[in-house]
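The data below hold one chain only, encoded as structure tokens and taken in the form predicted alone.
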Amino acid sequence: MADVFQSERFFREAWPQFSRAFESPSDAASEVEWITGLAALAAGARVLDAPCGFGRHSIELARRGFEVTGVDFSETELERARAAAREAGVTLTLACQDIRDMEFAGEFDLAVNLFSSIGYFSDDEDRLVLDRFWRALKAGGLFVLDTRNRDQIVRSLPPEERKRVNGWTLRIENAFDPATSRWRARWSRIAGPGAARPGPPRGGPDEKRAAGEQLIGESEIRLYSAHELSAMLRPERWSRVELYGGLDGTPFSLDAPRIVLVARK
């Protein structure tokens, strides 16, 4: 069994109760028509996605026809992806399990690591995570990754963000330390009207919390730059790795938010 990581509790507790406010199922269905296309999947083609979470790229793959295995550790979100499932009229195969712990061998023909999940255990360990997936393909197989672009957040996190929640506010107080490129942030729920106003700057990360104000959790990720990436996938092994700046085909960019691997094995 992996060890601990830095942000596991965060992901335990905190994340399950705003995740959906920040995965959008239509957001799902245009990623995966793009993902699809690129992998010119056979009708009953094994694929893995992992972490799934509670479902959403999961459930659309499913809604092609595709044999969908989904990996979290998360037993909150993985009920939730077995109760969505049911509702769109899918069947998933879902296990729990820590994705450093994967041990699948030459099974699938699509495999996508998204919505920024590598980056929450140490550079050693995501180097294991990319390995999984390597092993997990068969040949020919085409693994998908999908993360935040380091070189873009770098210049344009916000100290501070808001976003309503099913009436609250969640705040998130974001850090940034580029000697290790690892972004930290406080995610706070605010009840009360008027919440989802900024306030004025505040101080310290140990400031009493405002009134109505309660600390949800605290998590805490290594933002790698696209040549970082590139090098821990080992390209070598690959018969073609491709970079994109969204999971619509961007082209990368120093601006682009986000970096999209596509490797084919």
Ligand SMILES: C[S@@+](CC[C@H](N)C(=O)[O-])C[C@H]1O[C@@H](n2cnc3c(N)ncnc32)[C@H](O)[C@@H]1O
The other form holds:
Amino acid sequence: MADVFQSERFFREAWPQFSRAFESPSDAASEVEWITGLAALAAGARVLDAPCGFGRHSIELARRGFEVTGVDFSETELERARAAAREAGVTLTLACQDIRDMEFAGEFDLAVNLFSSIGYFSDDEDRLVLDRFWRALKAGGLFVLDTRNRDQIVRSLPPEERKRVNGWTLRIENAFDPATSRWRARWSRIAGPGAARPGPPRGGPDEKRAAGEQLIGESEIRLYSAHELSAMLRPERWSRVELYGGLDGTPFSLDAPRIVLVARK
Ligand SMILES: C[S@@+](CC[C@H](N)C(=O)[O-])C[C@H]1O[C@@H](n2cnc3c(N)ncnc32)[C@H](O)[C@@H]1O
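Can you swap the form predicted alone for the form predicted in complex with this ligand?
Entire complex below, previous chain first.
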């Protein structure tokens, strides 16, 4: 079992409390449409979705007749994926595992790492995760990675964001450390409808927390620029690597919110 990492507690305890407010099944459907268009898979092709969260992309892939393996280390999210698969009438193979421990070898026609699911570890371990995807693919298989574009975030990360989550408000306090390229966030819950818009800026970490506001968790994620991620993929071992700015084929630019790397083994 891989060592504890910076955001492990956040992903185990906090993220499942509001993941469904961020991860939309309808976005997943259109993203899978684009990905499968590129991958041009044969019927029954094998697909790896890691980490799969509550299975929104896995289910869309399975609906199209592919054999899908989803990996995530959160039993809470996997249980939701099982329930959603039952409801959709599809079969998924789900594994509760740390993505650093994946040992697949030459098994998949397509492997995906979607919605900012890289950067959770040290740079060396992130590189190891990319190696795991390369190893998991058959020759000719496709890898699709989608994450936030560091260079866009550097110029646009708001110090505070708020989001409504089923009757309560989530407050996210953001900080980007330019020395490490790590995005740190504090995620708090504010009871009631009171706070759908940002309040006055706050100076220090724990001061002036509004009554009824409770810290849920803290995350720290390494953000990569496109050239860093492309280099980490080790482009020489792929037959082709392409860069996009979204899971719809948007061209990549400084202003693109996403980095999408598409690599053919
Ligand atoms: C931002 S979510 C994305 C999930 C999914 N790709 C999607 O788009 O819906 C990140 C997921 O990574 C999982 N995760 C975090 N660290 C992990 C690890 N070390 N191994 C496996 N899964 C992990 C979390 O449980 C969470 O479900």
